[in-house]
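The form predicted alone is given below as one chain in structure tokens.
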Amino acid sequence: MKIPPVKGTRDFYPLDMARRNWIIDGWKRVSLRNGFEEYDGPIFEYLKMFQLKSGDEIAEQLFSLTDRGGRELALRPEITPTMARMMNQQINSLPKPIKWFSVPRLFRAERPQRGRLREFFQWNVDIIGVDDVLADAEIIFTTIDYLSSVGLTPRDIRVKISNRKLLASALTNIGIPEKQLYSLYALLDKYNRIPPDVFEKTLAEQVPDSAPAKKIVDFMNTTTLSEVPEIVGKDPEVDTAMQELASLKDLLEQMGVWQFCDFYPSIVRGLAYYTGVVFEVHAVGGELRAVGGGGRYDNLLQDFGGPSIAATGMGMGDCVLGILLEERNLIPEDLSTQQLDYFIASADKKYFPKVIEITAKLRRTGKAANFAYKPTGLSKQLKQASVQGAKKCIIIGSEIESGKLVVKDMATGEQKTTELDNLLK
């Protein structure tokens, strides 16, 4: 009986693992050079923690269970609530600002589709304790820093930026009651993912008056800040949110990455905890889901019983990113599943015990070394060394009787005889 993998999960064969490591290693490298420290948390948490503040979208996507002690638990669908819990435990001793990153394995019980699986890896970067749009700019810069490092250009991706404060104040100015805002956010978040006629029909159900409904559609369609007051009217809160976005643009221009960015009021972000700047990364000219996104969530730590403290962050999953990089031919073809310093071969099977001895000694000096388990002809061993990506091949022959061996450079084919002791040193 053959047992298939669970739907929505992936098997990582060695080459798939090399690709996964290439993506994750890039995430970690960029995080570290941008001043972030790595953390992680448990793979499952109390169910109520995710139900508390992740919003209905996440709460409906949980893999939950009841343990033998009757506790209701859930596999983590995201790591931000875990980070909030961890920070609250040590918030007074952690030096501010806090810049953390993580690459957790996450789980969501949803229908698998292209770019969305039930199990995936996600890169998270967060800045806690900076009540300034500069922190939002740093998060966006770090996101673009990685994407550009793997070869994506402004022709490949766009970072679409908006502001929850602007959206809230614009809708209020249009005449939408405050108690209706969050239900309307859920619809506006789907603006670019559902047909226009379906959107307008659903909007009419929530906003029966055609005049404010038209202003909402016009607001969602605008791509320049200067048009906003003309659509929603002038208001101090609208002005404040627009100034924040203008400052963000200035900072991203100073950082040299604004060419990747656009103002997009239709970016809402579905999670309920966002409070300020929000953004999403989308592929140009494609039908892929967002590559990544994030924003400001100043109330989250307080909602989990901690202090009121500024916070902003970003998450990027590996599924959509992997598809985009494959489509753009940006995943290196020469990713090796093995990276050997040495392959040890024998010119005659009588030297095989020496092969095992020298391989072990090389490994204990920190070198990656391998050999053929069954002694075969030298040409076959050299072929195996090439297949395994060995930089050099050590050939053990009659020279070993006098403490010497032959070292072959696999790239150039050059061979030279050297003392075994010198090699091990």
Given for the second form:
Protein chains: 2
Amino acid sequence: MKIPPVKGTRDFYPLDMARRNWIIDGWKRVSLRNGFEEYDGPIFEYLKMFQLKSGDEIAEQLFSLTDRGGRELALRPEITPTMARMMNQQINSLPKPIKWFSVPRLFRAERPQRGRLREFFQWNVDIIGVDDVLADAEIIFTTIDYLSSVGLTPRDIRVKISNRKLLASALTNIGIPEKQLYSLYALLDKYNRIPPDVFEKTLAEQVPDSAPAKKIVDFMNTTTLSEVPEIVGKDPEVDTAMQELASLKDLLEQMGVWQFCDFYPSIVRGLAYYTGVVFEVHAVGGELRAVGGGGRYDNLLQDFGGPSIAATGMGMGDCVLGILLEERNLIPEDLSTQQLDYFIASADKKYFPKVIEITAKLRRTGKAANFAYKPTGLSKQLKQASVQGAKKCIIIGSEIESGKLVVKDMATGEQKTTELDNLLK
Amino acid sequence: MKIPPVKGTRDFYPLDMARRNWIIDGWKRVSLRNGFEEYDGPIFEYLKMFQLKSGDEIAEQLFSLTDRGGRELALRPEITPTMARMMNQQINSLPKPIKWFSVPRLFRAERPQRGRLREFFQWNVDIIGVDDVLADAEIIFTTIDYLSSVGLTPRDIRVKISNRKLLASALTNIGIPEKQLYSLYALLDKYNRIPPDVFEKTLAEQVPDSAPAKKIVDFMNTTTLSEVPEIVGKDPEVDTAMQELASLKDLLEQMGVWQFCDFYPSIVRGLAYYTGVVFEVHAVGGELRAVGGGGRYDNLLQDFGGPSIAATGMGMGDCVLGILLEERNLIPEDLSTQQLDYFIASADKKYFPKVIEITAKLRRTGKAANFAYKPTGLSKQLKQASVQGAKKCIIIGSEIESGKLVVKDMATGEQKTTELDNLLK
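For comparison with the form predicted alone, provide the form predicted together with a further copy of the same chain.
Time for the whole complex; same chain goes first.
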């Protein structure tokens, strides 16, 4: 009986796994050097937790399940609600500021397409308790620190930065009622992903008057920050948003990464919970979705029953990133699935028990070692050593009677005789 | 709105995460040094895949879900079916023997109890394509290699070994029809976990005659291999099974780990798919469930639509293991959630931009570095450096005007002045 895998999921054969580990290890290394601590939560939570704040697009894509007690659960589509829940549970004992990272496996019941799978990994970094654009800058720096560490340059990727406060002010000044803002964010977030006529038609449904609708389109088309006050009108909220963005630029310059960044007023982010600086990382050229994105979400912990506390963070999935790194030839070609220090061969079948004994001893001293299950001819064993990428091959022959063996360097071909005891030290 | 976590799942706060990483990194390190390559599959598969061969206990505990297309899926309760599916897909191109390991996250919808959660991690090692007890020996060696690498001794754990062929012969010779064997295995597997009177009552339902029922109980009570033929009768199957166990012992002696092992004829393993050597690792004393277990399953790939090919493997969960390691004080106390090379402090607020610049530069050279978001007094910053476990603290003061700074060793308290350029090299 042959059963296929489920569409939108991935099988990680050893080489795929090496690639996945390479990406995830990079995320972890950069998180740690930027001072973040790792955490994780369960794969499933109560369904209602994700319906609370995730935004319509994510809530529609939940994989839900019911347990034997009739509880409605869901596979996590993002980790931020879990993080908020966990922090709220221990908010008084956790030293502030909190800098946490995670690489959760996430699930979205959407139609699989290029760069979008139903099961994927997402790097998350978050800073809680810093009510200062410096934390937003550090989140953006950490994001760029990873992307540049794998070889992406300002010519490959752009970090497009805006402030949710700008958009909120723009829409409010135009006369959009507050309760309509969230559904409009969801539409505006799709601005660059849907055809212009579809966008304008959908916008007309939400904003029937043509004057405010035109202002919204003008705002979405701006790529110069200084033009924004002209379009949206001047007010204290707009001033604050503009000042935050100016400080953010200064900080990113001090950090030496501004050359990766642009202001981009039309950046929205689909999630309902953002409150301040927002950003997305896009590949230059091509049709890829955002590589990652994030922003400030100062109300989220409170929304989940905790205190009012400042928060900012970023998420980056492995699917779009993987495609981008492949396109730019940035995935190392020599990723290996095995790193054998030794392959242990026998010059004669009768030494096979010695092969087993010495392999076991080497492993217990911490060396990676392998051997052939069938004591075949030596040249066949040497070939197997080479296929498995062993650094050295130990050949056990008559010398073993006096506690010696031959060690062959697989790169140089050089052979020398060594004492077994020295090898095991 | 406060939403609790789901019962039987775990939140991994940074210290819990450090502990989880310590266990999983150990599993990975030992797998690699024993020559295994890492793989993984999806978290969910078609429901029917797990109903096929997992044995009743697991099939009853599936978390099932339905996707938007009405497909019946399940969260994986074990990874072996996925492995069989993946291997069958590429069986012709994978070089044999195949030595694979994985550390999947698994799910069972059972009632949470000590050592049994609804979500857990399980180390799996498998060798495919070796029709020789040597592969079973290597699986058992690898299991013990990990357990002894974390400090468990033969006085802490015992590997209890039997052969499914012995049990099959015993039951067949007693007159149990073949179609009844699997349901009987499931009962016998619980022999040491349910009260004797409950066991005998349930056994009487399956085997009403008292003579064969008594023989079964005698067999389950044997702890001496040599007594087995007397109880179950002599036949070629029993001989083969006995010979396999004798060879296994020889090999485990050559590997230097037999002192951890005992023959234990009553070891059954619940899963339906075992065909030869089976084993379980148990803690000495106490009431813990098996730490891990496994065995030979030569028919599984064929059952999943692939070729007939020899296979043997082992699984070990993180829950019982975690409890055991805690009980024996074997979890390192100094597991850290952060490893900062530097904490960057300023002697005066006016150097704060320099703090930001130098922190960013150090991080980009690969050093783990952190700083205080608010430029407070120096002693407060030094305290923060110490709380975060920084190895060194860099103090930026007036020397920076000439490109110099003070580096304080946090362990010795020693301070010296260094060129910034040297630090960034």
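Numbering follows the first chain given and starts at 1. Because the structure is predicted, anything quoted here is derived from the model rather than measured. Whichever C-alpha set is largest while still superposing within 1.5 Å between the two forms counts as the rigid core.
Student: When the two forms are laid on each other by their rigid core, does Pro212 show a Cα shift of 2 Å or more between the two forms?
Tutor: Yes, Pro212 moves 2 Å or more.
Student: Indicate whether Asn299 shows a C-alpha shift of 2 Å or more between the two forms, with the rigid core used for the fit.
Tutor: Asn299: C-alpha displaced by less than 2 Å between the two forms.
Student: Gly175: CA shift of at least 2 Å between the two forms after core fit?
Tutor: It does, since the Gly175 C-alpha is displaced 2 Å or more between the two forms after the core fit.
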